[in-house]
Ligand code: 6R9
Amino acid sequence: MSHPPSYDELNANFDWAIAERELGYRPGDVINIGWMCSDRLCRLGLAQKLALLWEDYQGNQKRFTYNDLRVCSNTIAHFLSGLGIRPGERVCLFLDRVPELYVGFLGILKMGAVAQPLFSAFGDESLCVRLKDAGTAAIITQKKHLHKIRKIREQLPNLRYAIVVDAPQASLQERETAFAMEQASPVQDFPIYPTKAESPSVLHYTSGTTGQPKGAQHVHYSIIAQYLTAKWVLGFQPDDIYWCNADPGWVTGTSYGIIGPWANGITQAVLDSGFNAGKWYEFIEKYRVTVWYSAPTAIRLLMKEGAEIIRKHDLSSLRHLASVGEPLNPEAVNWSREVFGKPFHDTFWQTETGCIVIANFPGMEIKPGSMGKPFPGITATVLDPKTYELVNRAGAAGLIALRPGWPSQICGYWNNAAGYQAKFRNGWYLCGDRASIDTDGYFWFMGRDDDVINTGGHLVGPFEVESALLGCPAVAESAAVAKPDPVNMEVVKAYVTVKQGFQPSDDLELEIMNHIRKRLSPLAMPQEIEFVDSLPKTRSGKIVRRILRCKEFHEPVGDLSTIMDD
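Could you show the structure of that chain by itself, in the form predicted alone?
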């Protein structure tokens, strides 16, 4: 098997037109993500290739070819059009990871509406905020989630239909409609709505680690970047079986759990089940997964379970491992190399970027703890937080900034033009994170801009402290935040959860302090460690340091609508 091109080879003479040509798109053409991810593949001779291998927590299985995707998404598009849903209106997908979620996403886009995926574990208040803000016209859901919608329906005058995929019409109320995908008359031909590059496609609400969640508006042209980044960063090969852990309620689950793999004609496996190390390894073994895209939170949970359980499974099919969501600690990279025989490759991007913008590419030397290098076609740098000028000194920290204009950049925030404009300075898009760049061009994450700790005028990134803590045998998860200090303005405080078999105590705190003292500068050393049962997280699994920081400064925490335990 020939070696894939190196990062430098990919970077040389790069042009996004590479993806346009491979997808058969010319500027000005109709471009529709729903059609691109189903009908186009059938025309290329992949009609009978498996597109989706689905299994739920009870072991029930379903399989869909690319032709099944084409027909089922046509059927859903036809049904929505028949209800009077118009192009440009928002249709919410509020489903567990059932096939209707994936196929419905394509169907909504085919008929020109805007897909609004929301995480099905949201409570009624979190749901209401997002449906009200978007003026959502219809919501596709399951019987188990109907009670949340019924509770808030009177507050949502724009919501004309709740479409239920697993209940008979007789059990439903007014403005509720049954739709059974497998019982509906299949629609072989559906006139695809002629969306263009700038036509709205997906409305994703940010996980809200700071302030109110914002609706990030994506466009159909985003597939150009999602297709090529998936192909190059995830290293897709035609016979791959791909597993993305992310729920399509979040941007990773659509960009790389629907669009990226299916635009590439890849077979993907989906497990509709919560975290369970044994079940996950069994799933990889059963479906012979070759490419696995996971998250640091999940990887830390797997580390917590230990290596013994891994030895019970044949995971030799795995060829490439990648991670996204939070920065990947060096310990996780080294652990995966040890137990899987290959490292997880960290990737960096956001809801607003729509695609991977900085990554550790296949074949690239991995520096554990580094985000990697910018994707070809992405101009990335770090800026001085006060002047927004380039930071020219290697290793000096600054704000991560991207030159606007890549294909999957959002076109704005829904109903929030000012919030979108605030993301730009001096011709750069600001990611809201701090990092440094080393002499080899690798980026090193420090933390969210508002998470960085200013101790005596020196900036300390929480990631550095947390990585040191995770190197301790007793520590399962950690969060480093600022604590007010009369002398240094702020000092570092660490919140820690411990692994099974360890008990919080003064002796354990001393042991942890002695361990990290060898790895951290005196300024970055925590002045206090507080043991907790769990850390506050968004529903997508990101640690929300803001809550812990507000606790230390006795400040109001603001909107908590996306926190797991709300």
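Predicted model only: the values in this text are computed from it and were never measured. Basically, rigid core = biggest C-alpha set you can superpose within 1.5 Å across the two forms. Residue numbers count along the first chain shown, from 1. Compared with the form predicted in complex with the named molecule:
- Of the candidates T379, I529, I85, D449, only D449 lies at a hinge (point where C-alphas switch from fitting one rigid part better to fitting the other better) between these two forms.
- After fitting the larger rigid piece on its C-alpha atoms, the remaining smaller piece is found rotated by 128 degrees between these two forms.
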Given for the second form:
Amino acid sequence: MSHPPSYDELNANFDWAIAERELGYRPGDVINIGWMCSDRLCRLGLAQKLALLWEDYQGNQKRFTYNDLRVCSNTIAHFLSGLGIRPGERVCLFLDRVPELYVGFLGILKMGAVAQPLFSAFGDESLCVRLKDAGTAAIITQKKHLHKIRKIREQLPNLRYAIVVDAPQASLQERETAFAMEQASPVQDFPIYPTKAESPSVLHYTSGTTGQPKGAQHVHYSIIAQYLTAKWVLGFQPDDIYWCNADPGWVTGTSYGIIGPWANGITQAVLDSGFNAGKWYEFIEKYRVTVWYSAPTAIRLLMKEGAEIIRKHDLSSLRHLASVGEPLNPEAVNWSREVFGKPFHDTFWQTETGCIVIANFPGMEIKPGSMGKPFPGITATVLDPKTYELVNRAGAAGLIALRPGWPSQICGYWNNAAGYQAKFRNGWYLCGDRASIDTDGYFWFMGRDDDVINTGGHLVGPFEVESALLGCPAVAESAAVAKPDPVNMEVVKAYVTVKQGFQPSDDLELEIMNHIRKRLSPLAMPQEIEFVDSLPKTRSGKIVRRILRCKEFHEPVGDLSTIMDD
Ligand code: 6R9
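Now that the form predicted alone has been shown, please provide the structure of the form predicted in complex with the named molecule.
Up next: the whole complex, starting with the chain shown before.
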């Protein structure tokens, strides 16, 4: 096995042009992620190489070569064009982790439309908010999710088609159309839409503190960064079998669950199934997974299941383990060293960055609990939260900031220029997180700088939960905050005042929880509802979540004078 280059070697003379050259791109050329992740590999002689090893919870299996990816994505692209979907229009992928999700993603990009993946566990309200905001033209889905779309259809005048991948046309209604990928006549040649570096590619919705979720608009040039970060941080080697746990409804599932591995010509395995320790270890053993990209909550769940179950499986294929989404606690790193013989490597990034920006690289000394060091070509630092000047003291807390201009930086929030502008100060992009940097240049995560709740690596916006809570007949006012949780790091907790005529009760608590679970998602469902007589407010009447959050974390509230005067 070749020795990975050192961090210093990677940094020496770094230029993103390295990735451009390796992908055969010259500035000004056409660049299309759909083509680059399928046709390009076929041209390089990998047509018969396996691209996707797929299995679902029932044990059904499918395999796709790079040529299958190429032809199936052509077929979907052709079908969408035939429906009259135009380049630039948003096409939503609302699917479990079935092959159509992965191949459809490439197909949408090939015909120049924008792929808008949404987590299939979203309820009708979460779905509606995101489809309405994006003015989505078509949604590709499964029969089991169709009822949610039918419920909100009237509110979505721009939505011309619901495309159903697993139902006969006879079972569908008006403006619903059946498309069976494997039965459709294969399209060998499709005229790829000539997207350029700055052309929109993927629209991911992400939660902030205020307002409904924002659509982070990615561009086709992002593949330059996703390709190279995947290669260097995940340490890809040509014969790898790679497994990414993330669902493509979240950015990890597209940047490193589709684009990164396939731009590198890697074989990836996908398990369309929820968490189950035994099943996961079986999956690794069966497919001889070599590189595994997971998340702290999953690792903590595995830790709970213990080491005994691990000894029942041959996991010797594993070579590199990485993690993302939330702070990776030192215990998890040490446990993984003990039971797998190798540590999980923490990586840090976000929807807006499109690619890993801070990481523990293969071969780099890991300091358990640290996120590692900036990727070459990424200038990262921490800024003073009041002055936005550099914090020039090792170990001192500051706001994580990046110099704008890396290839996978989003070009903006959909329909919300001001929201994106607000993320910049003094020429830096602010991630909205706090960290410190030690004398060796390692970054240590300290917390978010806003009210967003990170539950199991998934961001939940308090505003979205509060809006949905107000949809319950009994709720007068509400505040959604994070509550610490040993496995999920944080869960949602809601403080609620009830309207006159309603009495707080266990039944009411359950009713409210169910309402959120169904309308938003199981992730956003409050694990606890506390009924209170009033909520802390500023003089101008804004609810101050920070006081409630500090109460949950048993932290001092600090100086509130400026907030309360707001
Ligand atoms: C890729 C992804 C981004 C937010 C980010 C931060 C948190 C991500 C982390 C981490 C501590 C890490 N986060 N990685 N916190 N250590 N290694 O997760 O994107 O869904 O946009 O979330 O997640 O708060 O700002 P996204």
